[in-house]
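As structure tokens, one chain now follows by itself in the form predicted on its own.
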Amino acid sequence: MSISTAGPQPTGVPGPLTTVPEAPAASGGGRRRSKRRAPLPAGGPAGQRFSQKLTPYLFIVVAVALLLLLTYLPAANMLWYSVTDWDGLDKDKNFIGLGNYIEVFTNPRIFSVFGVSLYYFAASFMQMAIALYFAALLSFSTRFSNLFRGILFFPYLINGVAIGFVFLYLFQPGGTLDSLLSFFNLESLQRQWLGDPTVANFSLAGTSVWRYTGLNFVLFLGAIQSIPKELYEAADIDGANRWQQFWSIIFPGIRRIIGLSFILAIAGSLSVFEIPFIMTGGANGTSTFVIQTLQTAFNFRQVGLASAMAVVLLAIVLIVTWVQRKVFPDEKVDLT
């Protein structure tokens, strides 16, 4: 239906409306009005459906098929290694069952090593607190505050080589930290840093923190400044200080964030390699089970051995993050 104006009319006098119906269609002459379809790929709907459910599978399946070169399929052999006595070399390989892992779990030789894991572990909570102290710290507005992150971070941009040939002239005899100490009159505190094995694994766990604690300090303050700011607003108006800020605001906030360098710890702690293996080889009491199942297997050739220490130790890790996922479960926190 359209609506037009019956006869002419004076200029400015609006004539009464009229509905005048619309003429119907012509059934041949008529432009006949259409939208003109694309066309269908070949296969017809059907191949088009099919191409579209198969389009997400082709984006991913180079990936998954390079992890599972590269991860997986290696971590089924040294499943398969570990339950033989494969020296490395031979083609034949025996299979002996559970023996490697009674003798990993009876011999103290090499489950005792463990025990230098502790140094380390003891070590990483002092690096998570010395990180979540200058993130907290640097979250507020200091000056020079980029400088401060930018120094603090950069141990952990050096190659972990290059840091154990550092500090090894720091803690030789006679090197820079001897010489600090004479400079201070305290030459009765100068030792063996790396000889003596009641000292040598505290020099080292030093290194470690000097080096890892860039990485949780980065961690810890991305988690701080994605915390809104009027919640420091809001302590503000109510006369909250810093401290009291933190341990409402910043601690709650960014606990997911101390849970996962938890698990860090614990995963970094018992599988340390390079620091102790640079700076002392695994001598003087400083080997760690990562060193101890290097040297069963190219030193002793003993690969089916060193595969189920492998085995071992994964799962240990796995364990220890299962309790830990268990005992701090990822609650949600809201800090309103």
Second form
Amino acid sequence: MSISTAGPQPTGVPGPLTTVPEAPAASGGGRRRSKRRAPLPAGGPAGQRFSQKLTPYLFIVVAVALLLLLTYLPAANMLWYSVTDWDGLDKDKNFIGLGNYIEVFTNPRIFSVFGVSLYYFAASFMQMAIALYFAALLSFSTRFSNLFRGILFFPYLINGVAIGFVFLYLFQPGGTLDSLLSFFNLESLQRQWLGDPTVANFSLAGTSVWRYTGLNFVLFLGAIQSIPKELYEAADIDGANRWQQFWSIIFPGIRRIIGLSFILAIAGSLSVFEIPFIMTGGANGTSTFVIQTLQTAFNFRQVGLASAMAVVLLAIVLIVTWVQRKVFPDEKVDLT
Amino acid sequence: MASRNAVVAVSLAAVSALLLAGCAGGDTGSDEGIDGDVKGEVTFVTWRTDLITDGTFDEYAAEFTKKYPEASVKFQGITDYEGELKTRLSTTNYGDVLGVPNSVQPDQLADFFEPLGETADLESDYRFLAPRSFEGTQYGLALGGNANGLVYNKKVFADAGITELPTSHDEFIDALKQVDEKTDAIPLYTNYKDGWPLSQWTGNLGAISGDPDAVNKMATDDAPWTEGTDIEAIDALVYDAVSEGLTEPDPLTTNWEQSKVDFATGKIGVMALGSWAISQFQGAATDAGTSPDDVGYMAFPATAPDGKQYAVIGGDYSLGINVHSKVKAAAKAWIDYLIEDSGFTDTQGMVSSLASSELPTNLAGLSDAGVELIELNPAEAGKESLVNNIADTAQIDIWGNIYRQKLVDIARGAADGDEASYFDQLNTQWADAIASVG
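Can I have the other form now, the form predicted together with the partner chain, not the form predicted on its own?
Complete assembly follows, chain above in first position.
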């Protein structure tokens, strides 16, 4: 006993003693060094001072140039196309004012496809619930937790095109899903998973859940793990069970991430593309706004109108995000 | 210091190069047009990636260099030909010889392609000139052509007890029903999921009425989907076949490559495809160990008012010369070589573009059945793009698959409406588009 208590004391006491004199020495050294350096540029030629000021900009110039070239320039071009009647090839683009925007808002065929987004929006809640459940579960020390984390995140790493094809085989008549159902004697549940228009959107939204749950899971898990361990220990001492820990520590601790996922879910469900495009090509009532935009631009050669549709989609996403931020303001989370 | 300035200079140069890369202008080299000396390296941008892989094109290139020692050809195969070319056409870099993409409208041809001569002068020598002609000038020559109709499995038809090929709507539906009852085959396979096979039906415009102006007349018809027109006959046939349950059970999971195998093994009765498909289906039959002779080809089941049966022949991709090319003379020589000397159309079973040559053997079935082949008339000067512009404005892709997939959906009860209501809707959209375009 005496040895063990004596142990920390000698080391604990010199600790502050050594750190106290060191701290000013370190800062003093820093100051000295900067003093020694400072006169050098001051005495140098003006060009050197200029290029030294320039250095930080040089670091960002490539990144900014790429950003301008690959994001803002095309976006500005799209805004310009959206007020022309361009067909994607013509040498000259005629300015037609807001004609394309009027068409977007007055043609009922264009806006009706947003109904399909509701399937994906509903599915995104299921996706968040599943992700949250597993994130909470695997944040406690669970056997094989790393393996399960890998398994849950894995689908997000697979290319969307590959997922589309995998699920195409799953949903085929006599495919994996049908075989599985008949194995459990559930033949009555078999149907045309993609051919039946009342089921098709559920099948596609389900594929989307499978794909994106991993991303939500990782976001949630990261947020949960950033909660200080002491809080759990304190809760354990107070006799809180896992469920109480979840509601009082984990859930408030990750509220901001849940809010973020919510915005992503809305934006994502408005602009669903890959999965329905690969699996059905937008046929059978599964067309989404982005697929329709693509068809307008490339099947019907109305690049101007399609650009206007893209701008409208961007505006809608921005508005939804803004409303969401107004309704659920960004609260400061205070766990203590 | 010097090195730091060098870093500044290099990064500024890199940035400006980056910014300028997008706007590189085409410099005009020596331009003697297509009549100059045949020399230089021709880049052939092609959609036939399979012929690059199997070395067929390399043999052609060697032959070509033997004929013109100062010229040579290299190949660029593109799988997503239409999609990729659409973007590349906005630059100057799209090869020297290329297939004119379908998205280029006749009134845009002069912006991208070198004139190859007056259409009137070429008419006596070449078939399929109309689609790539504008205001009397020719901008592309078809590499070959196809007949339009339906591929059918002779063995399946024989098993079903069909002895005579159907020549009308009702006979065709009856034949499909017979296949349905007496064999295990899917009578008519639409290939709905892949989409483009549905567009193959449109190639039969003109075959039903025997009218070479069938497509041109759509430009002034406020209600093309009315009994008696070609487009109505085609879509009504698709609709009835689907609504009678004579097509694949789940259209959303069809697969083009698999459908060739299924056809070869007798699981499919009929598919609507151009005659280009015959060689592929014969190949599939050989691979599957069945007889390639079972692949039959028939005209669209309709009899024109004059009592004859017609099939439309039309050009495949036309070859054009990049207007920015620096080796136009060699490019023209390569086009001539491909069309006249290479034997391409023979080996591919296609109709040659040369008016003097004979029809390929795989179309013997059509001639035996007494089917007359017709070519569609070009549109009036100045109206070459009209039908396409109307279709685009109406958002009815008559040459595509989107509106026909919807037709299939309605026919199988997966979407609201019926034949009459959908045809009404198409007519309204079409008439509105004529009003705003025409």
